[in-house]
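Single chain ahead, written as structure tokens, the form predicted on its own.
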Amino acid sequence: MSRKILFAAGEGLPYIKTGGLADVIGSLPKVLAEHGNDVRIVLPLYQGIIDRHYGELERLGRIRVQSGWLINQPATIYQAVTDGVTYYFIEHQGYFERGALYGYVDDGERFAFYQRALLDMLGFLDWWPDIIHSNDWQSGMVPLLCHVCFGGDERYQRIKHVFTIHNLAFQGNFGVEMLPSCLGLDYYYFDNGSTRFDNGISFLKTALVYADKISTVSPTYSSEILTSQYGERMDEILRYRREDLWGITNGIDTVEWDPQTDRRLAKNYGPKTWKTGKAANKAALQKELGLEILPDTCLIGMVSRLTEQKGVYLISQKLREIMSANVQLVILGTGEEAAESAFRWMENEYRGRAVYYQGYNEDLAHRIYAGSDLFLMPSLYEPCGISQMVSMRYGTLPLVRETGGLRDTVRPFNQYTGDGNGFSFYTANADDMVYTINYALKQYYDNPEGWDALVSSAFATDVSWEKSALLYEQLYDQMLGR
């Protein structure tokens, strides 16, 4: 049965990325619109946006967002089509034609403007979706803006709203003032709890209370939010909404990300030829990066932002015992200064052995992928996390903390059954984890038989978007009474 879903989300892809919510905008709508749901996106058009695609969009028109005293402005709406699903674009130069999307004084003025914008671009387009499907905390007053706005407007007032916690980390906190100034609401919202943390108002906890459904991206991570370890202090009201909290683990583009046709690669391979494949890839990364050719030692990849929540103080604490075995080191990433000084300390003090680039590069990542053997991803929290699956993608072992999505996408080899698609270990503990990375170190090295199983194992795991879009499908039913 089809459904009309509209997704508002502060960035998407293929138009634009700073993290992994861009991931999922640009996957799970594909994949609902193959399956005949009537699929759109809306997104502000950023800079970025414009500098790359701007020739692509076609222009719909205009029309006036009026949201408090102080946002009364005009908005332009342009248009694409992708891949089946239509992404429409706020546009608006002062608010989102700057250098990054996010982190300016101004962030809850821009994305209120956005939020009223889009609810008030359905009117002009005559298009109303069953399901607003918003994403973190840069659509967060969606639900209650629809309901409140546009109380008496029948038409808004049919429409479900489903809210995602990509990371609950990053909630969107403001002052109260902007309540009345520009999201025309009374304090009365403020007064009455449903929008107050601490003495400002929060867009997350906003959509916690007013969204129908909440989901997040992995059963552990929705198991984890509810306890004051996990739960950023909005545990209380996430405890209180636990019926309505779905974790749904979130997939990957297997068309972007698949080794046997990724032009990025050395050398093509798949499930079958992945040996030679890896090889091949292995090679060219060591003399991309300067590394010694040394095809038979272990290279281990990391592909990540160098954050505390990443657990790269585990990493770094730790290198050089971590250094002391047979392996090289290549670490793609940037972030806190600490961990780029102790990530380029390393560089210095094992050359040819290890290597840390400083910033992000789309084409390298690719190819560490490919060309490692391990992929380190000891995260202190991670909501799912993207990057586990993309290397088993790619038949290179995942080496995780059992956290979130990463306890439910990686099992852990299992040396009496054979069983296991990548290690794992529990405790945030910088000892547990090399012990891990030394217990994998012998399987590659004394069990190549049972590290090829693994491999295997890895190549077979569904990372694919179909299993949880089909969750989402009745995820929305159930919202729709169907």
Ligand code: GLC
Given for the second form:
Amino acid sequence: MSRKILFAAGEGLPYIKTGGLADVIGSLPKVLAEHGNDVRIVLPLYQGIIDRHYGELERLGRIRVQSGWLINQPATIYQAVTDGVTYYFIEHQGYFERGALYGYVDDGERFAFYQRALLDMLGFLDWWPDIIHSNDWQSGMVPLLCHVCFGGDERYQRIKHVFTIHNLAFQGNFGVEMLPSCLGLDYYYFDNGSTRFDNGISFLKTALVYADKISTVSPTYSSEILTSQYGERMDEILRYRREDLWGITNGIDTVEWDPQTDRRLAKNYGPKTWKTGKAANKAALQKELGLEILPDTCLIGMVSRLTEQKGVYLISQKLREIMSANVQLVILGTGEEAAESAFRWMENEYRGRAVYYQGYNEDLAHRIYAGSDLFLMPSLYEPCGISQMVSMRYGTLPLVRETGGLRDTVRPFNQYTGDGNGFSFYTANADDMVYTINYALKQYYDNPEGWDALVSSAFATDVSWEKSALLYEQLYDQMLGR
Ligand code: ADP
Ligand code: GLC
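The form predicted together with the named molecule is what I need now, so please give it after the form predicted on its own.
And the full complex, kicking off with our chain again.
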């Protein structure tokens, strides 16, 4: 049965991306739409979208947003339709036409506005979703705002709310004065504890209190976050809500990420032609990045935000040991200064064998997934992870730490049965990581048949959204009492 679903999120492909959330917003809704659902997405109209996509947008009209003390602020609504999914964009020059998406002192005010505006937008469109599917703190206040600010309106009260946690560490915690000033809410919601976190308010926690259902992006992460080790101090409320908490593994966009058609590659290839295909892509990548052209050397790739979460300091501590093996290492990413400077040092120290490309670069990311033999992702925690699934799709074996979605998607090589689609280690310890890298290298150099079998199982791994989209539909139906 068809459902009307509105996705609210801080980013989404094909319009704007900083991480895996954008991959999810750009792919799950498409599959839900293919299943016959009416799926729409609402994003802030960032400068980056204006720069690259303005010509594709249709102006629908202007609404007035009642955002706390700021009465009747105007916002213009734009629309675009791609792959059967309607995107709405909320324009507010002062809040969203800036260089970055997040990280400003007034983020609370900016996203309070976005959330009030998206609810006001429904009245303007006169389109009433069955479900609002909010994602991460940027839309965490939506369930409460919908209940309180539109209390007398049946059309709003009928809407059910699901909130997906993509990363519990990003919580949207702000001062309590935000309640009346930006959200138009009474201090009552602080006093009753429902928005309170430390001595301020938390957008994320509020979602955990008010959403009808909560989901997160892998089964393992859904149980990890009930513990104090992974719970980011939200574990208590999560344990309280555990009956309503679902863990559904992400998929990837298998059309966007397809080595058989990917135009960014030096040569296209598939599960049957990967040997020559990957060899050509490896040579092209080595050439592009100024590495020695060594066809037989194992090339390890990494594409990541360079933050502690991603285990980058396990790598930076062990660069000498890693590079003492017969390997080449390519790292693409930006992030914390300490990690960036360690990788700059690496590039200098191991010219021709190691490259650090500082920046965000979609095209190069595709070529690294295609040209590498191993993909390194030693995350300290990982709600799901998109990169390890992309690398499997490109026949590149992921080497991961067994946490969150990495544990749910990567089956480590078993030397007795030959089974597996990658490599993994359990303890967040740099020695264990190095041990596992050397173990993988041993398979690469000494057990070529075993390696080929692993690559074949990586290609055969189902990384599409098909199964998980059905689970989301079950979740929606449970909320709708269907
Ligand atoms: P997270 O969302 O925590 O950053 P994911 O693995 O879920 O991690 O998703 C990361 C996504 O962002 C992947 O699609 C990856 O290819 C992409 N990505 C990360 N860093 C870069 C970069 N520097 N350049 C291009 N793409 C990147
Ligand atoms: C977050 C998580 C990542 C996940 C992505 C999409 O960025 O860090 O593990 O894959 O969201 O759900």
